[in-house]
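As a starting point, one isolated chain is supplied in structure tokens, in the form predicted on its own.
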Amino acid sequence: MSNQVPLNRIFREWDPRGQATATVQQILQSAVAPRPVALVSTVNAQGEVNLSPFSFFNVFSADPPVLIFSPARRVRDGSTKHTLDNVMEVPEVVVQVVPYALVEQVSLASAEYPSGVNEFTKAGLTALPSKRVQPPRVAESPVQFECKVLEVKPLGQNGGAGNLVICEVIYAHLAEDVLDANGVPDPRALDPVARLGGDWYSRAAGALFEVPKPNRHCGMGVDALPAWLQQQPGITGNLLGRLGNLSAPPDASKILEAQERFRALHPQGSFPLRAGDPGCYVLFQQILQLAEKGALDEALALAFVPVGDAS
């Protein structure tokens, strides 16, 4: 099958064992990306507030609603971060979503200020009282999850070792201006950022696209598509996946209708079509145009117009 993903790549083999931790971290963070950012507020036993972002973070359960983030030990000396120290004393956190409008302030909050310094103040963010937990919320964040900590699972004692802070959401605050008609956060209004490697971030609202989930139905699969299309120069894996995600091949009447429409548009064409002929290329371009417009059923019917082997 031909597509835009090279199948003749040369791979550099890499074994993390024996590598410097900083090198391992750099490769992992650059490859596993983008990662959502959690802006986490905590308090210690003395009531001192800490605020820090973490990109080792995601949602892991809906019943119960569970978020997990990982304040890893510092690579340089294996020391723990204030967030982890606070969680061990007061097992409560508020996890905030980070929109693009806050990314510079959130980055500032990641600086290693001495213990007892309030990053809310340093970053110029506003603390609001929480409803169910002791740590305050970040007023500027449009989504705030109040959580109780269920467990802290250390993954090691060396520098770079993670500590999974498993949190159950017990209360949430969702800004009305980022919700859609169904009361769900709209990614365009939320405009969340994500971390990549080094100093790089990505912005979700900058390049949004949808991919229908195949678990809504059982797609027929790429293997059910015509062989000529799978082998067509210029075909992409995304287009094959999009068509293969449709439930079933078109019936004979739809194929015939598509063929007649194509003949009417190209009366000078040579029929029957054969793979590699100019007419086959024109057919492929029309399939591309239909797919780009979202007319996938029409594109699929056209893909099944009979195409013979190259002569």
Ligand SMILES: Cc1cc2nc3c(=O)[nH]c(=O)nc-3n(C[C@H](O)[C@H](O)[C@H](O)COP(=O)(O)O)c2cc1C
Contents of the next structure:
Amino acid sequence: MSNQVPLNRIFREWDPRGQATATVQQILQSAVAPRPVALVSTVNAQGEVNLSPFSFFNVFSADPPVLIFSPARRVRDGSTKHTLDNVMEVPEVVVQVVPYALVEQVSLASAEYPSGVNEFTKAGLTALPSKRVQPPRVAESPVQFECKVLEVKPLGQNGGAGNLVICEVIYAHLAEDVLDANGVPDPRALDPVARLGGDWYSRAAGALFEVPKPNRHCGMGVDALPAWLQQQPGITGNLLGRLGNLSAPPDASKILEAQERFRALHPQGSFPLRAGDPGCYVLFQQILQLAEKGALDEALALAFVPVGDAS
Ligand SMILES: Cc1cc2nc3c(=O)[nH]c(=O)nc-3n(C[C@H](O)[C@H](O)[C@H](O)COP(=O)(O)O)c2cc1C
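How about the form predicted in complex with the named molecule, since we already have the form predicted on its own?
Next comes the full complex, and the chain you just saw is listed first.
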């Protein structure tokens, strides 16, 4: 299939076994990106507060509502992080979402302050008492999840080994100003940041776009689209995917209408069209324009205008 993503790339083979852990970490973190950032507050048995960010983090279940993050053993010496030590003593956390407005303070909170140093103070963030758990929450974060720790699952004992902290959300605080009319966080208002490899971060707001969910009744698939279109130079996988998401090929009357409209617009054209001919290129450009406008049914009808094999 012709597609703007090249299929003749040269791949470097990579086997993590026997590689330095720092290299493995670098490659994984740079490739599995962007990752959302959890700002996690914990307390130890003495009630001393800790606050640290974790991008080995995501949501894994809605019933029960479960979040997992992973404070890994330090690569350099295998030592554990205060967050993990605290969770082993007091299995409660607050997981905060990190908007762009807080990213520098959150980065500061990741510095390796000695045990007992409260990163709320160091990062200049405000602690508010939580409702159901002991660790305080971060007032500046627009989404704060109070959680019980269900389980801590160590993945190894070496430097770089993760520790899955499996957390059940038992209560949450959602700032009204980031919610849409249905009470759900709106990505434009939430403006969360995410971590990539090295020092790279990304910011959701400004880079947002929507992809409608796959057709509930199963799209017809790229393989059901006309062969000339699948092979047309300049076609992208994204456009094929969008058209293949439509339910079925257009019926004959729609195709005829589209063909007549196209012929009326191009009276000098030589019909029937043949793949590779200038007329076919013009047809393709029109399909692109319609798809870009979101007129997908019209684009599909044009795509099914009969096109013969290349002469
Ligand atoms: C945005 C960001 C994401 C991070 N993600 C992780 C992570 O997922 N796992 C981890 O072990 N360390 C991660 N770190 C580093 C920890 O935050 C850092 O080691 C911190 O000092 C741990 O603090 P603690 O010892 O007080 O728990 C991250 C740092 C930043 C800035």
